[in-house]
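One chain comes next, on its own, written out as structure tokens in the form predicted on its own.
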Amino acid sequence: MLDMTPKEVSERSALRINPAKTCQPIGAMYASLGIHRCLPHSHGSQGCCSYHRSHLTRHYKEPVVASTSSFTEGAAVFGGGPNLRQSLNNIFQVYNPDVVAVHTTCLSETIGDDIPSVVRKAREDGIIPDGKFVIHANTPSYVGSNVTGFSNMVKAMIDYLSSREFGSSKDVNVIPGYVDPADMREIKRMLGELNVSGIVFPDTSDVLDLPMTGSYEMFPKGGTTIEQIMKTGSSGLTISLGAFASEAGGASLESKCGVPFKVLDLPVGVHATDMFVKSILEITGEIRPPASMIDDRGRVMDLMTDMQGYLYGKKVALYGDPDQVIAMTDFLVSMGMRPVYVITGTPGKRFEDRVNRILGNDSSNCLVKASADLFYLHQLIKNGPVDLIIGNTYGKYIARAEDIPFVRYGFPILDRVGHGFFPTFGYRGAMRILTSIINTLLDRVDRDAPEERFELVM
């Protein structure tokens, strides 16, 4: 399918061809279904609306409920605030949330909707009931990616309802980033057994990987609640994981609450792992971790000794959104692999000095590059070929076409199953990628073995 593609590489400074990224409402819409009685609101079109939650159900395998204001040409040329205000008065009245998070689409955005202004004099007019919410973040399609959406609705939700007057200050608080309910779910196992008491927000566990009852149920039993995001403005500490979509969130809680904020990347291998778990310790004073979470790393470790012979020196292609291919760069490093080519969709020239830092003296043999897209990094891989890719299901296309064994990891992932469910955090993360990336490298030895090499045993 992708034959036609060009080795030479032109530069393109006003055109993308198969993004590396998706646009901003899917990030803020993925956020808002972290919160408990929450109904994802978009304003703009039905089609933009449409085309979010599909995104976002065919990942997850789950129906993802939002509601839209609906737009027609009337609201495109005269402003959309009747149609939110309509929107606001069905819901309440047909759903009964408790709480309404609003995202902006191209078009609503382009128009200039005042969305403060609309919820205010709907609250005015009764139609916003007492002890509801409505919160708002401005995620226009043409800046940024779904991380920047992700980061603008986790502000939204501490710039509304973050508070001093509630919660205690040995609470610490997690703003997981944009991953998987699976990681959300192994980031509050790994604080219990560390005794911590946390809050985690957004929290998707126990919304998009609900088991099968038989019985719908329009607001799922997971999700953080209202009463714990309010919470979060007297605890001790937030940890943002992921600087592209949660420093902005503790940030913004600092400014407002006055608690401390640390970032840190994502826990994905083991080194970004141990850096979560000091972090943790340093709160509680304890010099050592759990011996069951010690066991687990030293698992980890004994994986990677033993399989090094088909790890060491293997050239990596890795894209996908910034904050996970920061921390899958760093875990091939630790392996001994070689990423060669590191792009992201997402633009920020900090996410090209953050890997370049991880790779140190082997920077200079990787290209790495933010604001990119597959049609480039498909380019650089005529031009230099490696042993593996590694991103979301969109690479297969490049993976067919060039005949090199892919692993999915990221955001989206279409064709496959099981990732919302197996988590790819902390050390037991660490071993599900550590053996997708070394099961898919054997499969390729046992494909191109002559007879005489066919092994059983590797």
The other form holds:
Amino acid sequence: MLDMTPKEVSERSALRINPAKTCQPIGAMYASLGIHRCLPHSHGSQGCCSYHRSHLTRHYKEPVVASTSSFTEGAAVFGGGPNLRQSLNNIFQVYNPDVVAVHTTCLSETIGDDIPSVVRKAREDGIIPDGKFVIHANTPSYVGSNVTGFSNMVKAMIDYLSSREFGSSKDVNVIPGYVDPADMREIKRMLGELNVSGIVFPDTSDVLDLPMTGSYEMFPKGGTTIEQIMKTGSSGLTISLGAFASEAGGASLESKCGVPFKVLDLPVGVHATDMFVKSILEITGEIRPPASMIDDRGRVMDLMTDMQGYLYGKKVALYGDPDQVIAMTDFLVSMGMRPVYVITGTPGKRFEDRVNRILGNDSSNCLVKASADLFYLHQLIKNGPVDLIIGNTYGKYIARAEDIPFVRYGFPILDRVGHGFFPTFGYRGAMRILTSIINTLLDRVDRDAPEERFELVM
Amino acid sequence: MGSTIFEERDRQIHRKGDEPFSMDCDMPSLAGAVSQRACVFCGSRVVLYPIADALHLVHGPIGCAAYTWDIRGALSSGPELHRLSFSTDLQEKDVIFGGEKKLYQALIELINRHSPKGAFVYSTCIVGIIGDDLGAVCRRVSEETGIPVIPVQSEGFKGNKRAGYNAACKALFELVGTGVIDDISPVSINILGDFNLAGEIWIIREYFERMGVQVVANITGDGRIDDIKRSHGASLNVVQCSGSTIDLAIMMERQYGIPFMRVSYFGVEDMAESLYRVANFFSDGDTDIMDRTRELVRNELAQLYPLLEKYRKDLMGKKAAIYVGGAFKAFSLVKAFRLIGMDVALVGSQTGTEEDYRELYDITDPGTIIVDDSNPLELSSFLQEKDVDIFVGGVKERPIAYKLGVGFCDHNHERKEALEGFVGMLNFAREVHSTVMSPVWRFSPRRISQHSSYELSLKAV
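For comparison with the form predicted on its own, produce the structure of the form predicted together with its partner chain.
Below is the whole assembly, all chains and molecules, this chain first.
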């Protein structure tokens, strides 16, 4: 029996069971993959790098390359500086990336390796060729979560590369958050549709959603280029999508280059997408978006109104990375659904405040919690059942044990396809999410219907 | 050899030809290489994880537990406690002030709730640095709860996966010798180095039981703490898999005088030979065992061969590439491909020894590339050079094969079909056949030139 969760909830102080988060370095590795011709480098033991690559590969179904400092006992005792130096030497000689994005691990953080001075020395000694870049982010695994790691690496891109010398104030920067390539691609498509020149960074589209070409490219065509990242310092505005993954980047760019920034929720659902579009319209001075976009919005509204009867009042348990969960909460509420458990594994009271604000008067009927895990969520569901679970693949155990419909959303999704191609962002993304929720609920209606109530038309 | 290969790696690659065999291996990966290898923790986790009635607690930051949460299909016929993810989720303050107290509390809480038969506590990189005394905490909890609580010294940086196997074996050895062995038959074995992926150990156990051999402990697939505690009562250790549990067999031989033999259950030849060798071991005391074994093999082969034939006909002359964790598996795969008429063009492993590679050299055809501790660039250039039809590997190799338009078979822990035993050979042939013969490759750019109508239609666009 896979269900070993007791109904009775007891206080836990020292223990995490079935986590709803993972560690910082994987987020940093993922962000790094969104730079064109960048090799992520894991400064630590070989296992970290191997685990992150495998985990990302299972989610994206794509090859994921990253190098590692391959710590040994000697490095752990005497410091990993020489390993990093040798790594940089080997990497530029053989793989020849344009950028190496170094992230630390709990091991190298704790022994206290000074990455900038190793990199500086390597530059002086000609190990880093002219015109090539090495950036770094500190990503201790015992602080924050995978989202923190993403955020730290985005900040590193800005700290190392952004400049006021290039670029144009007509550009708008968009930090898309820790989201799938399809969402980054959708942001670019929407910027194009809104006729604004934008720099989306990082951008893993055309890196982790590659067509099959019959050849293997270590550095695929996608990713934000160095030149584009440099230009971000001159842009007129930065839109940071998702406070947890993207705010630090926006703030950093403001303090370094004076680019104002605005934090929005991820554009998941109609309202959040409206806010994103409105922010762009404020820049372009247009009064309304193009007709094609208004039509897209109209189609989502059409779907929502057609099917609202199946959605109203449905109780939902929602978990995952904080930005995704916040945005989804808003979308669910806007359709009359009732999020009753909303949790994330990532620490941060901000998460609880933001979700409670979205819930408004309903917040007293909902349990919102950061630094929680799926064992706890399962206990909550045992004590008060829900109609639907929304979250990453790890929820399937709960969904099975409690026989509850389940929609996969967020990271990681290890057991289904689709997230690699179809966005959750924008009006089109809303349509996909909504379709998935409605069809999942209808499948359940069919399954549970007694024969006389098993209906052809729904 | 092209720019995709480090000069320093030249000696870890051998092309079987005129040159006498010589290869470097069993050395740490080059810093900065995109290695496919993992760490000590990974090795230990792999070996111990399938023990289903044990509590497995990862003492470290969340990642190590998150990435190893239920990713291997090590099936259990009963308890499934091993499939939950337990971590002390160390935070910054624990790193500064130590995590022993947290570890103690976590263990007590979990043991009270789940009443496991035993517990393994995995050390991670950070624990090795901050210096928590795992042993002391485990001893204390063991005294208070009355169950074995065993520290696993698996700090990630203390070597590669092999060192992790060793740490796991040391942990297992603490259990061995603590159980009652009164009712164990003299014709008895322990199965070592099988993790019951896709239910494989059930197939193998059934063969041994049909031969009249009592299986005392599965180490570790579908494993149980109590079985392992009395595993020193078996007469023979039968060890599969490259090195993962060989250290335990050696320790048990030294301490309890139990001999061991290395076997493989992959492929017809190795499977049959493994059974015969076990039968032979017991044939002095059990004069009929060899006859029973012969009959078993005969029956199995009589069923298998006609079924294999139809796959063999289609697969004859197709080319395969192999890149696996341990070299021992590679030996069997080379033979298995030969049985279904295929040629092996590339074979490599993450952790092979010189002896392993020499054996691969001996059993492969001229022109075969033999490689140690490879990386995606190298692998993809070899696959293209050899124009193979299928690549056998693990999770990180799969998308490389697919991007190139090459079929793939997961022979690692994500396999969904049992590949061991005689029935496993059939499953393997079916799986290889279904990917090699799949029509989807015709649409891949690599194959288009062989299907001129596609080429024409593509050009027309």
